[in-house]
Structure formats: structure tokens, C-alpha cells
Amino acid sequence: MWRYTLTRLLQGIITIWFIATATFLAMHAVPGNPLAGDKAMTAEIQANLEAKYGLDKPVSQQYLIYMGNLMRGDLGISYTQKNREVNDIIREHFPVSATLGIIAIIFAALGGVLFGALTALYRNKWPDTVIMLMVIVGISVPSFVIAAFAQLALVRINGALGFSLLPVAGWGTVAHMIVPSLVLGLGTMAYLTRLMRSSMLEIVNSDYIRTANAKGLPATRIFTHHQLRNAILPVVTVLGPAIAAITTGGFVVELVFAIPGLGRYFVQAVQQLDYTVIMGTTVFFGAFLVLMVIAVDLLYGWIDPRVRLN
């Protein structure tokens, strides 16, 4: 177990190094000057700024400086936000994205397991048909479209009621989190529902399920102790990447609902060619995804005793 854990951690470090290197090369391949947006900049000021950020050095030397800073946990200083470090941006705004993502993944996981189990139990009946139709919509329709329709629906509902039932945008209270979390988690919930349904249908016809029925075990016990526990394993497998994807991938939802999360700063950094913020947030997102995948691999072995991690 320890050997497997150390191996996965080493693989994760190599993956993060590859992400950091690829991001660094991609940023330097993009045309444009990240300091060109400053107005009334003299040649002397331009040279001083380039020296401060190391842009006057060869690319190979810049890479070595960047990797050395990265190993110390220093992601650099933003080009566009004066005297503000990338670490501070992540520290201040990632908790907002994480809170939104955690609520969304709870909604997605609970809904996916529940609806997936219901579609398997009522296969080819009207609950199955209705839920699977909703799954198709959830997978097919982009999140920004759902977000726009959700905002429009809130405006109509609040107008009809004469008071604000739920805020249309913003952040700060539990009420602000409900609709954005539902919108963000809807696509993942649809995917988990389909995955749970397929897994449940495979297990229903297994030998141990028929044996449990033959022994006369209650249907509820068979469902909770045998069907649900084994059917949920594929869901757990994809839950780690899903957590990372939701937590770090709510860029559009954060923009639509005016949420001050890390996604908004990443989009702004791309628009403004803020290299350090782009590279820092990309490496941070990549490291978070790798960590979630490793955690799920270990959790999978804990849930299923048949799995042997060497």
C-alpha cells in the first residue's frame, strides 16, 4: 500500500512538472507583450519592468528561474495587478471557487446516485424515461446556456412574487450559492446518473444478487448492502476528476453570476496576457486535479476490499 502510494505521488509530481513546462512554453509561444498595455511607458520604464520580471533574459534562463521559484512555492507577481502576487490571488479567490464547487459536487453526487438507482429500479417505465430525458438535456446543453436561462427564470419568479426569492447574481450568502451550484453541478449529475444506471443494471443480474434473493433477504437490504455498494464503485472512480473539474472549471458560471472566484481572474489574465497569473493558476489547477485522482485511487481500494494495491 505504501509503495503504491509513493509511486502515485511520484507520478503526480512528474505530471505537474510536465504541466508547468508545457504552460511555460505555450505562454512564450503566444505573440504579444504582456507589458505593452501600460500607457505612456517610456523605453527606460519598459526596460526596468522587463528586468524586474526577467523578460530581458533568454527563455532557457527564464525557465530555470520559473522552475526554481515554483519549487519554493513562489508563483510570481502579476503583470497587470500592481504589487500583487499570484499566491495571494489564489489564496483569496480559490476558497470562493472551492465553496461553489463543493456544493455543486454534493448536489451532483447525491442526485446522480439517486436518479441512477431510480432509473435502474424502474427500467423502461415512465420514471426511467423522464429522468433519462433530463440526463440528455443536462449533458447536451452548455452550462452558460443553462446559467442564462436560470437567471432569466429567477428574474421572472422574483418579479411575479414581488420580492427576491433568490439573488440573480453576486456572492456572500447561502442564497447566492444555491442556483450557481445547481447550474454548475447539473452536467456532472447527468453523467453520474447515466453511469450509475449502467452499473446498477449490470449488478442486478449478478450471481450474488440472485443468491441473496434466494435466501429471502429483504429487498431493502439487498439494495443497500449489495446492489448500491457495488454499483457505486464506478461513480467513485470518476468522482475525483469530477471534483477537480467542477471546483476549477466554473469559469463561465462565475462570470455569468458575477462570483468573485478564481475562474474570473483566470479569464481576465488570458485576456490581458498576464503570463504569471495564467501559468500560476494553470499549475495550481493541474496539481489539484492530480491530487484528486490520487486520492480517489486510494479511496477506491479502501471501498472495495477485492482491490489489492501493491
Contents of the next structure:
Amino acid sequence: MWRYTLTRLLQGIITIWFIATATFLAMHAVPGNPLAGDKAMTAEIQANLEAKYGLDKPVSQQYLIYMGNLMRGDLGISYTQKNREVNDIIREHFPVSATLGIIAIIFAALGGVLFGALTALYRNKWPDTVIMLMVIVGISVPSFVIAAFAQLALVRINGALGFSLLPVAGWGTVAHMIVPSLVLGLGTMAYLTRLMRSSMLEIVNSDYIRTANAKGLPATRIFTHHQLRNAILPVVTVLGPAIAAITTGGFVVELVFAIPGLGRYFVQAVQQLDYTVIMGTTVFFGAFLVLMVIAVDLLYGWIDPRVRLN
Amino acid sequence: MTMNSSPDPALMPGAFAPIAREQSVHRLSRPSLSYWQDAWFRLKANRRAILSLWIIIAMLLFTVLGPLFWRVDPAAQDLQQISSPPGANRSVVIVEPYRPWAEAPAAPSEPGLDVAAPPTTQQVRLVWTPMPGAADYRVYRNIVPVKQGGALGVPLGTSGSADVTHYEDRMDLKPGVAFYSVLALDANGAALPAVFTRRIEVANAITLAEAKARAMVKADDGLGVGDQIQYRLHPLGTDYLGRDMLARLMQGARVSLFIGIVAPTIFVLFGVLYGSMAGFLGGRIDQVMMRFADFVIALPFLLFMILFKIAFGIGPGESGILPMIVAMVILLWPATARLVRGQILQVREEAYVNAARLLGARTNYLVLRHMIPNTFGVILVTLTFAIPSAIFTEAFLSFIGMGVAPPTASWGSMSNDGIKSMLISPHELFLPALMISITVLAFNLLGDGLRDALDAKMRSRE
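Given the form predicted alone above, what does the protein look like in the form predicted together with the partner chain?
Following is the full complex, with the preceding chain placed first.
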């Protein structure tokens, strides 16, 4: 187990290094000069600014400086916002995104397992049909469309009721979190439901279920103790990619619902071409996702010994 | 032939004679089917997949043939009909050119608010009976019915004095129903409780000169003031700049489907080449090649998609379609490469490949005749599932403003435009969103069907 953990961690670190390097190279391939632009400046100011940001040095040296700063956890200073460090931006806005994402993941995992088990239990009956129809919608409709229509529906409902049932946008209270996290988790939930369903149906025909039946266990106990517990295993494996999907899906939901999360900040930085913020958030998100996938893999290895033995 | 167990020395070649061939020893009870015929039969039996196939064909026809039938410039603006929903009232009355309201109108016979002339989008002339104690009047307009004690709407202006009990509204008039209110003000300008409200239907109006200038009326039509004519037809309405939605959906379909089909085709092809090469060469080269693929897979896809889009940039006059395809190809090939490599490794060990090799088949023959046909099913399924995710990616990028550059329309950028006026004209968001959803759904269902038909191992357990 230790060996497995160490190997995975080492792979993760190399991947993060790869992400950081690719980010650096991509940003250096951008045509134009990040400091040229709106204000007319003399050559002297230009030179001073370039010296300040280290842009007058050769690319190889810039890369070393960048990697050195990265190791110390310093992601630089925003180009468009004066006196604001990228670290501050992440520290301030990431907790919002993380909260939203965690609620969405919990919602998606609970909903996916529950609905998936239901469809398998009532196979080819109406609950199965209804849920699978919703799953198809969840997979086929882009998240920004669901977000927009959820908001539209909320406006209409609040208007019809005459008071605000749930806030339409913004952040702060629990009421603000409900609809955005539901919307954010929906796609993942649809995917998990599908996975859970096929996993459940596969297990129904396995030997240990037959044994359990043969020794006379009640059906409810077989369902909760044998089917459900074994069927959940594959669901755990996709949690890693699901976290990635929810993190990036969060961009859109944060944008639509005006949530001050890091995703919205990233999109803004992209639109304003704030290079340091783009690089910093990309590396941060990238590292976060890589670590999450490793964490899920380790968790899976811990749950299912067959994995780590391979 | 004898059944002797001991060899007969007298057994000479001449002792053998061919037996007569028996008729119909080995007739197959069913026609023999090739792999692809079998797959096609299975697919045809899957009604959802066939329906999806038809939807996809219809979408392609809509994109390719649609503009031939619906010859409307997707960039042309119709300023009379901005954000008009599908099926909006297009009739418009020809009116006299506007003349200032000179004479003071007669007060309505019954107490309340009335119109002095037919209300049109040219002008709404309001007149009301004097209210007791009023020093001035303020006029409001609302788009929803005014409730008792509720908001009166947009304040338009004041009449100026107690003697003036009429008001002319010419401010940004829209055809349809409006709710006008007149509020009495005291000498200090504070509101008095007295208020008149009236529901007024505002008709569309255009002057003859303007109609002629816009080629809605020809000189010899004989149409004059008071006649009804029709605005240009927009079957699916117009967007916030008055552009025809149907024409724009067709143009958007071209961009979305082009990216959605071309990008996956290229990266799947590249993945097939890379994967089969790694699988073939094996050993150390395979190790290095696949390690590299693993790193590319570990890159967070959407983040790097955005990063590449910035890095490539969009020059003036460019649509931004090419950088998006390039970025997708760079990031998405490894999944296919991995899959194909696995398949090749598996097929390489199959008995029929060994048999062919034993019979002296060359590498080229082995690859073309055995390996590729036997992995083609998996490749096709991958491609079908890659298309909807590419369409999704395009829509997502366009939605956050990182996709195609205006004025090029894609379904994603149209959704992005539509979301801003979602509350007033939901059709601008709904229509492109519907197109994305239907297309993605169709490709997903077709992919499911293909997977079930082509590959017994991958068959989903229904």
C-alpha cells in the first residue's frame, strides 16, 4: 500500500510539473505583449515594467524564476488589479467554489446511488422509465442551459408566489447554495445514475447474491448489505473525474448565478487577459484536480484490495 | 474405406475411388452474414438509434440545404422587429407622417383616462378628466397590469399644470398591450391618492414613406394611409439585434456541427495512428509513447482548452474555428490512442492473426485485413461519443466568450447572447439550447446503439 501510494504521489508531482510547464509555454506563445495596451507609455516605463515582471530576461531564465516562485507557492501579482496577489485571489474565492462543489458532489453521489438503485430495483417499470428519461436529459442538456432555465424558473416561481422562495442569484446563505449546487451536480448525477444502474444489474446475477438468496436472507437485507455495497464500488472510481467535471462546470454556474467563486474569477481573467491570474489559477486547479484523482484512487485501493495488488 | 485397424499391405492408391458428392450436406439454414451486416441488422432493430440517425441526417440537411431554401442573410438586421418571438404579430398600419399635437383635446365624456387618437407605435395620445385638488399630473406606463397600490411602471413625464389634462407618449413604443396610469400630484409634487389606469392596445404603425423606403410597399401597390401591411416574416423570431433566428440557427449549426465532426475525426485518426504504432512497435518505444499519452490525459481538459485558445489568439476577421479544432486535437487524442493500443495488443495475440501469420501473411496484410477491421468497431463507437462532447465543448467555450468570434454564430454563442435577454425574450436562449440538446442527445443515443450493435463485450446491460 505504501509503495502504491508513493508511486501515485510521484506520478502526480510529475503531472503537476508538466501542467505548470505547459501553462508557461502556452502563455509565452500568446501573441503580443501583456504590458502593452491601454495606456500610452514611454520606452523607459515599458523597460521598467518588463524588468519588474522579469520579462526582459531570456525565456529559459524566466522559466526558472517562474518554477522557483511556484515551488515557494508564490503565483505572482495580478496584471489588471493593482496590488492584488494571485494567492490572495485564490485564498479568497476558492472556498466559495469548494463549498459549491462539495455540496454538488454530495448531491450528485447521493442522488446517483439512490436513483440508480431505484431504476435497477424497478427495472422496466415506470420509475425506471421516468428516471432514465431524466438521465438522458441530464446528459444531453449543457449545464449553462440548465442553469439559465433554473434561474428563469426561479424568477417565475418567485413572481407567482409574490415573495422570494429562493434567491435568484448571489451567495452567502444556505438558501443561495441550493439551486446552483443542484444544477451543478445534475450532469454528474445523471452519469452516476447510469453507472449505478448497470452495476446493480450486473450484480443481481452474481453468485453471492444467489447464495444469499439460498440461505434465506430477507430481500431487503440482500439489497442493502450485498447489492448496494458492491454496486457502489464502480461509482467511487468515477468520483475523481466527477470532481474535475464539477470544478470546471462550476465556471458556468458561478457565472450564471453571480457566485463569487474562483471559476468566475478565472473566466473574468481569461476575458481580460490577466496572464498571471490565468497561469496561477490554471496551475492551482490543475494541481487540485490531479491530487483529487490520486486521493480517489488511493481511497479505491483501500476499499478494494484487488486494485492495489494489480 | 475399411475399418481394419491393422495396415493392409494390399492397400494401393488405385484401390481408392472418389465417392459421389452427396447433395445438400452442408446447406446453411440462414444466409451467412458478415460482421458489418450483422451489426447493421442489430442497429436497425434499435428504434432509438435509428430515430437518432434520422435526427442527425435531418440536422445535416438543415445545415447544408436549409440556407438554399431560406435565403435570408443571418447578419442582416431588421430594426422594426427586435427580439420578436416566433409567431409575433407582423401586421402594421400605414399612418400619416407625424404631426405635433397642437389643439387641446376635449375631455372624455366619462371620468377617467382615454385616448384622443388611435394608439399606435408612432404616438399614444392620452387625455383624462380633471381630478380634484390636483396641481399637476404624472403619467406612467407599465407592461403588466397595475395592481391596487402596486407599482405604476415607468414614469414618462408630467403634464405641466392642472389645466393640462392630456399627454403624448412617444418614448420607445412597442406594439402590444400597455397599461397607462395618470397620477394626480399636489402643489409640492407629492402624489395624491387619485389615479386613473387604462389598458391600451398599441398597434404597429409605419408611414408610407418609410414603408416605401424599406421596400415593404411598391409604388404601384395603391396602398395608402389606413391600410394594413405585413412586416417581413421571421418564422423563429429575431434576436436582440433583429437578426433572423432561423438563418442564424442554420449558420450556427454549420459552425457547431463542423467543429463537432471535424475535430473528433482528426483526433480519433491521430489517436488510431499513435496507438496502433505504439501497440505494434511494443517494448521500450511503446512505454515511452504511452507515458507521454498519460501526461496529456492528466491535463485538465477545459482549462487547457481555454489556455490554448488564448495562446493561439484570434486575429481580426477570423472566426476562431481553427484554433478550437487544433486545441481539441492536441488535448483529446490520447484516449483513443490508449484504447486502440489495447485493442491492437489484444488482436495481435488472437488465433486468427497467428493463423494468418503461419500461412505467410505479410505485416501489411495482417494490419489491413485483420487488425484494423477488428478494431474499427471500437473506433467508430469512440468517434460517435466524441462528437457530442466536442459540440458540448464548443458550446461551453462560446458561452464563456472563448469560442467563435462575433459575428460568426454558433449555437453556443447564440445561447450566450440569448441568456442576457432571457427574461424578456426566452426564445433567443431556448432555440439554440434546444438545437444543442437534440443534437447531443441524438449522437449519444446513436453511440449507445452502435456500441450495442458492434461490440458484444462493450454491450451495455439492458
